[in-house]
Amino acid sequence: MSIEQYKGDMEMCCRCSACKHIPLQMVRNPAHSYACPSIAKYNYHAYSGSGRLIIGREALSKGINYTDRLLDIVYNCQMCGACDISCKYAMDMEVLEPISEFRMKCVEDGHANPALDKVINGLHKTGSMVPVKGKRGDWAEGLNLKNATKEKVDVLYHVGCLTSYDKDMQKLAKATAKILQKAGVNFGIAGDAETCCGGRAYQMGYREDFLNQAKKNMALIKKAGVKTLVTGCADGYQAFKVLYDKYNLKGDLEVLHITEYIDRLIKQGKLKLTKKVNLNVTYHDPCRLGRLSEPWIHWEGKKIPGYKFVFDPPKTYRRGTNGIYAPPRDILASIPGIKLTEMDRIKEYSWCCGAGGGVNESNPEFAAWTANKRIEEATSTGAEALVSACPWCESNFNKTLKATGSSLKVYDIVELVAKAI
């Protein structure tokens, strides 16, 4: 895959600016109408989905002039896909794919962001996208969990880099293990043998590093004979489910997010949430659990010559509507005492938490600005707590809340389930 294959999509952009805002029909409050954090902050067309497509189109025809401003535009994007989904409300064209390919072209041509290069160098050395202290499986000490690389299990729980190593996020791994044990699931972890899914490397533009990680993971999974993988990380979920399939690496592996699996266990009667958790909450849809988690659609065909952008056979577009939206909400509805009030931008039109696309590492100020906009939106609902289903979301929200002094609490959904059991 390369940026050249999206030439037609980039030429289709008519600069209507639909990529900047959620569709008009979905706007509940003018204060929460933006879809794209990049254009909302930098307020210059080049930082929008359309602007990036126009830059890509010109680069194909005239060559790429790698200036500091160009690279600033390329890397100040969370790759959250909001521009893509808003455009597809009315159009049949790809927006995120060519933007992603342009970033990969920058990396391949030796113009990677230095901060992201540092992260990837760490990945090469440790198999992790976050700083490493201790061993990857240390969080599970004393829990008597099965080692999926040595014992037969039905489910592999892939913990993820942040949840494995970050002391503040290890509580999510422990809560998940408690929930699965309570439901009687025959599961295991890979422990120190687990390695990064590669999803965040892909977002940052490092295709080869992503593919290397994907191949390592699938080799481990195949050797262990595991048929079902469960993860609580939205980035990992999208990587295993969508990106691995995009590159024909997933095979018949069943990939479930922990919210999908908990929802299944509740509905099968294997998990009962009986303890009251008296809390008024609002729910944040992570980008890679929501709009970017739709199954990859494998399509082969050709563009029919002529004026219109028509394909034979017809091309089906991923529009974000088939993301994971019901399971987290069904779980919250199952917890006694929880009251859910929705924000203005939800599901496929959710505002990003700010942690994706390498922005968290290359421009933490922008990541915090994005998170703060979501926190303001959450606060406007009157909720006591902001609930999400991804450790990266919780981590970025918490860091931002500490800086603002807000009283809003932040939980991952597994924390509330653990309280309820």
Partner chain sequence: MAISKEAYKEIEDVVGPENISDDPSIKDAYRSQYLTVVLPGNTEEVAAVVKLFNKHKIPFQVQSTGWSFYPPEYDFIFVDMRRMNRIIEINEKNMYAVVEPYVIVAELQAELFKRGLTCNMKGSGANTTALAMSGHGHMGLSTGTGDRNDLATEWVTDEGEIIRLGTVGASGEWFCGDGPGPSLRGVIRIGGVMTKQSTKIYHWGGPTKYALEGNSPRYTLPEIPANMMVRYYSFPTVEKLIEAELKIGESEIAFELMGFCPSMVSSNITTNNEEDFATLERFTKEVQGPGFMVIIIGNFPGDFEYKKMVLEQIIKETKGKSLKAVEDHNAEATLLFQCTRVTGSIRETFRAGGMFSSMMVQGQRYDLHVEWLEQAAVWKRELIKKGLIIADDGQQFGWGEEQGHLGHTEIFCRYNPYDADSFKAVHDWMDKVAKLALTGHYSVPVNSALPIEEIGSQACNYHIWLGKIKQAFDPNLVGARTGFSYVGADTAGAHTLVYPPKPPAKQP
The other form holds:
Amino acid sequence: MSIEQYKGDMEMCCRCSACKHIPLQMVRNPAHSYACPSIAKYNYHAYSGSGRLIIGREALSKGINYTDRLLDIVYNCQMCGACDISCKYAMDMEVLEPISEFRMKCVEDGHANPALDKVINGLHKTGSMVPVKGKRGDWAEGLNLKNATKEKVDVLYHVGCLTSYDKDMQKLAKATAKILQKAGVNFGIAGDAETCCGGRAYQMGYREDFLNQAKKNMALIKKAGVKTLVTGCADGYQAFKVLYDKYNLKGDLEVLHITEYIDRLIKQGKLKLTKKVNLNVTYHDPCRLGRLSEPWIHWEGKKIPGYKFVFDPPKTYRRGTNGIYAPPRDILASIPGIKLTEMDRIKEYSWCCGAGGGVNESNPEFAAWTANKRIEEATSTGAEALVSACPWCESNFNKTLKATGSSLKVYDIVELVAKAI
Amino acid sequence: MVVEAKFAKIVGAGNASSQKETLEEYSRDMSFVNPVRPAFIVRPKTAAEIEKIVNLANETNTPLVPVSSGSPHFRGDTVPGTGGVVIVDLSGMKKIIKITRHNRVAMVEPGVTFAELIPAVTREGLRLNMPLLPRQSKSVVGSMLEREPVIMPKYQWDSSDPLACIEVVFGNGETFRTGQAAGPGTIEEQWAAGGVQKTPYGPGPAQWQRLVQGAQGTMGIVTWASLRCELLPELEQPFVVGSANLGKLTDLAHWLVRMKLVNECFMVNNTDLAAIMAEKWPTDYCDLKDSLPRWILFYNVAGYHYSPEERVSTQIKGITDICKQVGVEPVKAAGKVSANEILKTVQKPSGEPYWKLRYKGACQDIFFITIYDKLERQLSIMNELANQYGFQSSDIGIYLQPMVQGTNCHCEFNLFYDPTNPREVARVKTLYTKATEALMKVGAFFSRPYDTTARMIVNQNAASVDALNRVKGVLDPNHIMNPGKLCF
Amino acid sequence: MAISKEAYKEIEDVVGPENISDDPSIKDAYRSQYLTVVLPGNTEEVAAVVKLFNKHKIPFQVQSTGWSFYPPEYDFIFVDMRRMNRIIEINEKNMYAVVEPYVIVAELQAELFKRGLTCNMKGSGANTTALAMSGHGHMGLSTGTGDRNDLATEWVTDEGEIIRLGTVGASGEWFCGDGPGPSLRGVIRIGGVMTKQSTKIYHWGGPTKYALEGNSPRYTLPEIPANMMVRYYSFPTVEKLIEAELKIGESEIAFELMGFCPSMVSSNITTNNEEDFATLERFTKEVQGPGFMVIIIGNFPGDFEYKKMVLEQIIKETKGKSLKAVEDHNAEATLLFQCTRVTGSIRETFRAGGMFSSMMVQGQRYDLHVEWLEQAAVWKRELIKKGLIIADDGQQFGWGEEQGHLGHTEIFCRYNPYDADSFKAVHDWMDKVAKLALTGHYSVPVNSALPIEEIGSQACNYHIWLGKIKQAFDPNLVGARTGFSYVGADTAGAHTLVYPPKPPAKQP
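Could I have the structure of this protein in the form predicted together with its partner chain, to go alongside the form predicted alone above?
First the chain shown before, then all remaining chains and molecules of the complex.
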């Protein structure tokens, strides 16, 4: 993979600015018409999907002219993929892939963001993307969970860095364990042996570190002999399901997000949600559970010479059509007492929580700004609570809410399910 | 050769005049503008003559005042604003150059009146989007150049409508054609290629006709203009809705225009409708007025070639539903006036004498553009001022014309007065000025300012005055065109 | 550095350091290394920076949403209007909306639909500015066209003077843009910056929002909303098509009449190039000749039935044939929201090859422009045969505006702008078509296809007049000078020209 392979895609950009907004027929409110946090905040065209492609195309002709501003542009992007989906409503071209490759090129050229470098150094040392206190499996103490590296289980629950180590997020792991136990699933965790999926390293531009983590994880999985992996982290989910597959590392591992799995358990009658949870909620589609979770499409081909942008064999684009949108909504519909009101930007054109692409670490102020926009949107629905399905979203929303003093509550969907069983 | 003789040479001696009586005629009109006697009158017959006249005027620094309608004039725009003026009277240029049914367009010289053009377009199956009851002598081109409101707001997409293209001799003596008429090629070459002169845009990013409209002859002299025409309906069903509550009528007018359900659509008060419809004066007028509700909305539902009956009945049904929601009832007659009679009347120019003169012999209009939300306050201020200055407020005729497909509304107060009664004249003159001042303060927009109030109105917006003068500097650098008018 | 440090600092003092940049990467994204970008946040800032451009004699160009941008080859300031994106007012009863330049149509329309109203949408799409401006659009039959939708306007001249046209200059209201006296609407597209504008809005008989289902790119409607219908008809000859267009305009039955070629229909209803080309092949076999798409919207059920009945009669009289594929629910639904809410332009123009170059004209479609661009189509097919441009139907297309009083006619070539042969061929074709416009007395062609002098000399020397007026408002000659084709704060939809790999223009 390299930026060069996307030359044709970058040349296709006609600067129509569709990448800045959600698909136009979905615009229902001028306050919620933007898809891309970066252009919405920083205004210069360079911060849009189109601007990034044009810069990339120029770089292919004349090399990259590294300036502080260029790096500001490169790293102030959540890699949320909203531009990609909006563009591909009409166009046949890759948008997020070249943007991602450009960032990787920056990292390879020694122009990594210092804050992200620090995170990656931490990853090297601890196998975690978040600061480590104690051991990775400490949260499970006293829960009698199986260790999948030692015992045979049907399902490996990959907890993820934030949920494992962050004291405020461990409740999600506990809720998940409770749900799986209640449903009688034969599952286990890797405990202290679990390591980062590498997904966030990939978003930050560190391809090699991602690959290292991926290989470690797949070795563990292979050794444990599990066929199904479940995770509650959207970043982890996308890494295992899509990125590992992109690099031919996934094999036939079945990767499920916890919302898919719970939805399946409910529909199979293995999980019954009986307790009332009286709450008006709205649901936030995490980028990597939603639009970016679409299975990787392996394709190799060449552009057919000539004026058309077509390929042999024909290329099928990932356009966000097949993200995980229904399961979380079906679960919410199954919880007695929950009333769901949708926001203006949902599913494939959902607005990012702000925490992706390393922005959480490299520019917390931008992460909070982005989260705040979403909180405003959620509040405008009249909901009491914003429900997500990713610890990074919940964590970023909560941090931002604390600063604003809003009364909006934030839940991960597993917390609500745990209340209902 | 004296200057007058040079002008006379251009048009021929028979078309020039410096006779005292003639000059006197052009020195004044029915407005309160001070009379100024022109030096000379020329009556050109061709565009070439006009171009020569303007060039000569530039050479000799002679001010020109173009006039296209016949008398009586009402707004002071054709009264010289300075001494030594040569009046360029275009009323003799009466060619109807072309009417094209297929493209719904007509092209006429400035002397063509509504009375002359209506039968010509009717023969082709077309009709004009007319102002309300123009006087017999009113030039079609003049009316369009003045941006007179028209009675079918549905067909007025832009304030410049129905004007399409013009040929104009700018003040610097150069001839220019606007919109599609500009070129490529001569008008004849354009016709040969299948073209008509209808598209108003450009050429280029400028919209030239907009600079000549509303200019009162200060930018140049128009030698012909084309105008969009509408189709002649095959079936028409006019209605009136009367009410003491104007708000209900403006609500209804909003929906009728918004949904493009009706052709003719305007509102008048009882004074104006009686003044328009009365035949025998003063008995008819009083009877009619007494029989009428305070406000009358008139509208006309039309059907064209395809199933006109069905179209008309469908629209009427839709309108009936809207009327129910608004709380009014459309009927075929208001008091002693039937909707059919109104329709017949307003589809022609005014009979003689001109309807505004029948009541008392003179009429001073106060007109401006507004929006419905502001009307109530503006009407009440007008009433207060009328009372204050001793003018019977129930004697004020009021005409409300939704414009530009409902984006705004022309509001016109007709102050009928006896020109032979000095006290009445003085009262109206004061009321006219005071009301203009007061109405401006409550959002009345005097888009077409004339006569004694023009400068006060224009000077409200210094930046606009500066910009207009820059345009003027290009089109009429020597300021020979109608000096003293507007901000020039 | 493109401009002096002193000038940079003074501009920075007005807009703040975060809103001015001459960093190479910022410039790259605007496709020019000659520019310094300034992002003003309000009218006063626009006026202040333009005054500074004059003081320092720095040329500037302005754009709101834009599509492509054609940068000059000299140091200049690019004023990006992105930060001015507020809807100032929607006045329902008086049928106007007031917007800043970076409000896009999709945003304004979303608010208007809620009130049963809509604005015009430029052909360039709902992704472009909601200012009335110059762009014409598919809905022009019932929502007017280009600058004819302008009402009151706030305009900053090339010298930095704020001029408020019409009512906004008199009382701060937005309902009229003309006067007092002559209307300055006549000159505001020659230069300067539009900072706020009131635009006419229109009744919308459709739903307050489309109840769309599915996920991108396959959105659909569970059912066609009440009193709405979309059809595509092809005709045996151009003459029959024109007859039908005229009759539909005159009978006032259609909301939209868009003279799509079959290739444009297939682009709009398909989600990728391969599907598009296959669909076009099917359509080409089914249509009998040139065609158009019609959208009927009834204000109420009886109105809808009447309009449908008349449409059927007209189609029968003109021997039109309905394209069955468009009667399919999904195709009809897609065309409905594509054409009233999105515009088809991105799918139908850019997707296939990355670029398109267009010869377009507003005005008298019938008997004149259609004839001219039918000849352009003959020449276009030669390029198709040579494999230089996308093989589509090779047709002209267009639509009626203001119930057929006016119209838009256009033809474009889609191609890869990075292919030198294609680029040259399309450029030559544009020149040839433009020359025919002049020699055949058809129209003033898009300005920059030919030297402005060549065009202007055949159209009352309008370029000289424009130059004079331009200079009256821009004595320091710092405003945009792109062959006088500049259209205020936006180029969207007005000049979709050949995308030059290098900036084409030299400062005059």
